[in-house]
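This document opens with one chain alone, in structure tokens, the form predicted alone.
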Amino acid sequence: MKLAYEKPVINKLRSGLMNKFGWSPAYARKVRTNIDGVSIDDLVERYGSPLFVYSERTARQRYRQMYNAFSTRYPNVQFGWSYKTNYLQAVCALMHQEGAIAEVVSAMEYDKARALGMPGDQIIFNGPHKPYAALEKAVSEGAVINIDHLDEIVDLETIAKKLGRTVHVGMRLNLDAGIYPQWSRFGFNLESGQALDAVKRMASGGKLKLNGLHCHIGTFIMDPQAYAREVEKMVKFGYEIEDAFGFGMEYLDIGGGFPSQSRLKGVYLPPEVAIPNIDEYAETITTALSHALKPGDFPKLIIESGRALIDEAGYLVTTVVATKRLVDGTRAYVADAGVNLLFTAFWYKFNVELDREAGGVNETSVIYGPLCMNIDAIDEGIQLPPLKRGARLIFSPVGAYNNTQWLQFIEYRPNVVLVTTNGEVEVIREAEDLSDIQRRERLPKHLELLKKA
């Protein structure tokens, strides 16, 4: 068989030094034939590709090492599962299973929650649009509300009233810890005084109890020491609004935002090195809680982790089915997924690896996604050999974020499934077809096409 031309291109050898993508030339030399003894072939012929897989016991192992990281350093300890970061329903039910509640952002959150089976009570109900209806929702149902703003104080006096009785709330504050830019949008400001004037205005109300403390200072955190001013503050706070009104903390909300072993972009160490393990986070935090609180205090300290827990047990596994040269010589890779499964790839460099050895040079390459979009890019300098039509990359770790800011976008969504910890496989997300995307759609009767005889 004769082989297509290709011109010539002259290329620069990099031999193993880091270049300015912070990335080692070896790094795509790596192979992976498999997830949890399951072939990426089987898989691919099975469920077909693009396919993102799952690790039943890569969340199982981070979850038990996360929480015994804190509960082994603080006698009073929950974690909430943040449903933002992947509300799959398999995802959601294992963090349950392991002893997560729910912590949810919006009333869809909420609804998701409690159709897989978690009481209001075992709901933590954050963010910043709480409809009223989802609201007296949860105040009916026990959840535990933390309020972002002053209208929803006023929504929730209005609940009170009509109940009869009084309402416990938390509060969210936002604060300075360290970390810039602040997250100031959300909360009450804890700084300026807006935090002590809402519970003033709480406390004369007389309808509403405020028994918790809120905060989440950000997202992939790397600085421990930004919890401990975080806690720090929010102790110190809590005694004082005991003092003044008598409201009692009887948790501490401490958010989320620990990092997983992604690497940012134009961070050149590696996720190993720049990332601080969870032990750290761990000592930290309750050490800064063992300084600020009074002697025999033990407030539940609430943790709302997510992308920590999932992002390691996520796999999307592509095919490249086109190879070409750019204008300036770049070798460039067409895979089969691109953004639009990989949102995360516009602020994250994931790991690349083979399912098979492939011989030759590498070169700094372009792997594109099938999207007719020029930014659909997955990655835009990685070190590859060639790599010929049907050789498939495995990107990770991909589990947080990806599966709720996916787009049904030029491409159907494809199948998920998930690896269990006795080895077997389990559609937990059906591959869409034309009926999923049509099926709310409605078509005006003078727009209808002739049908062909």
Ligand SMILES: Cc1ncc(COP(=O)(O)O)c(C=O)c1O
Given for the second form:
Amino acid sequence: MKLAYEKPVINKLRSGLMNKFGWSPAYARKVRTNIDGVSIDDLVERYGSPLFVYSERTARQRYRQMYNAFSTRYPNVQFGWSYKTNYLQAVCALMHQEGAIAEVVSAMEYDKARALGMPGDQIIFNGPHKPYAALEKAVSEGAVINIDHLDEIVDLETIAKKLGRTVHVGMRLNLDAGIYPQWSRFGFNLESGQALDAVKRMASGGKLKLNGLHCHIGTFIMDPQAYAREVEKMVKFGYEIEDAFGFGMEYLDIGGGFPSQSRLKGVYLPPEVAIPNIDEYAETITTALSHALKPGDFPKLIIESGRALIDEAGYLVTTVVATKRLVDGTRAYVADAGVNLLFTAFWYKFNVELDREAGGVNETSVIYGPLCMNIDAIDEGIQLPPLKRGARLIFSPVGAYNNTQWLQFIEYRPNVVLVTTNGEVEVIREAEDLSDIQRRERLPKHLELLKKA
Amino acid sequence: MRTLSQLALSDEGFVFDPNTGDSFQVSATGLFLLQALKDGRGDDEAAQLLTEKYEVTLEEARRDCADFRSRLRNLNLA
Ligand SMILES: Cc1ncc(COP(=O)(O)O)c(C=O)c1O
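The form predicted together with the named molecule, contrasted with the form predicted alone above:
Full assembly next; the chain just shown is listed first.
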């Protein structure tokens, strides 16, 4: 009987590699054989590799957990699903089923929400680019509009005049919540008086009625206190303008930015340790609210969380297509997915799991993607046992921003499937073929190489 | 090859290089290969030996031997 084979590995020992409990990182590995009970093998066999896989169960759990964290502490809570985080229809529909309205930042996203069946008054329209026609449509359909700049005030006044009625609007603020970098390019600055000037401008125009304040202080905010500072400043400003102009604030939209269990590059601590629990955020925010608000005043608290709701629900299954040894001795793997599909690889260090146990001592390895581009590395310095061609690597969490920011670059984009709560697998976006990529192109007659039959 | 022949190997997969004082850890197959190379076998012969003892094709064993050899070079062991 021959012995089971594992690839030969030799590693230099450094003191400290073996800890005193006898656990050796040289043999530590993470294995995931299935997603919600559906085996990785089965998934790849049926839908190919690479493959994005979403867990409906996780997405719904995350939503409920976060919504409950806020709604059990404050009586008037509304979530707005941030389309840019993931606008696959199935994902948006799932969030809407859970009770979120839509939060969009472009004409395209607005159209998407409408096409999915969201009425205008269930859409929050944010962002610095609201083309006039889209803005007019959104206003006439009753959308919540959060103004980004003075030119938009002009547009909205024109629209109000045309419709012959006052238009209710919210405005986006930017403020110092102790977060660096401060996102000062969106909305009106609070501390400098810019925001107050804009309100004066709206009051004097007489066509717009300000009824809400919006702010989004950044993304992946690890400090709950930053939200407390945001909320205090928003409430204070709201009462100031109510006193001065009679505009009552019906909602406070505090944006998103809550972290997922992902690991920012350069952060040493694992996410379970580094990232505060969602209840801490909810507690800090609602406590700050109750201190700042007048007794009995409960404006709608709108939360536009994106990443924290969907990131953990998404996985990318990839396959090793080649193994290499770099000149400096580092082990390298070429995977069939890279930064073309994992745009967030530039900022995050993913959790990488094998789909089965693999023998052998870990080596410091690099995982490259399939692109013929030097930037295409998804992990540099990961500890992996020696892998064979065909081995599968599962990356997570990848549900936020990858299926919107992915690139149609060099490669086709693969299937995206959803494992439903009752364990079925549904394709929610089909793999592309050449027709998807060329459908909008026109080849001028004199450049045609093939004679049409 | 001078270094290779001087390496001290333990059955548990620890390797000591008396020239530098460095220690290494090898997998079972790594140890087997290292022993073969230390005994003066060529890559082809070492690969053949691997296939006799382990569940592996000659093609894969050849590739892994070449890779292991380049790894030894990187570690200044060959
Ligand atoms: C206005 C606005 N709301 C919500 C979000 C969602 O942010 P996150 O995914 O960090 O929760 C963003 C993201 O940039 C945003 O710009």
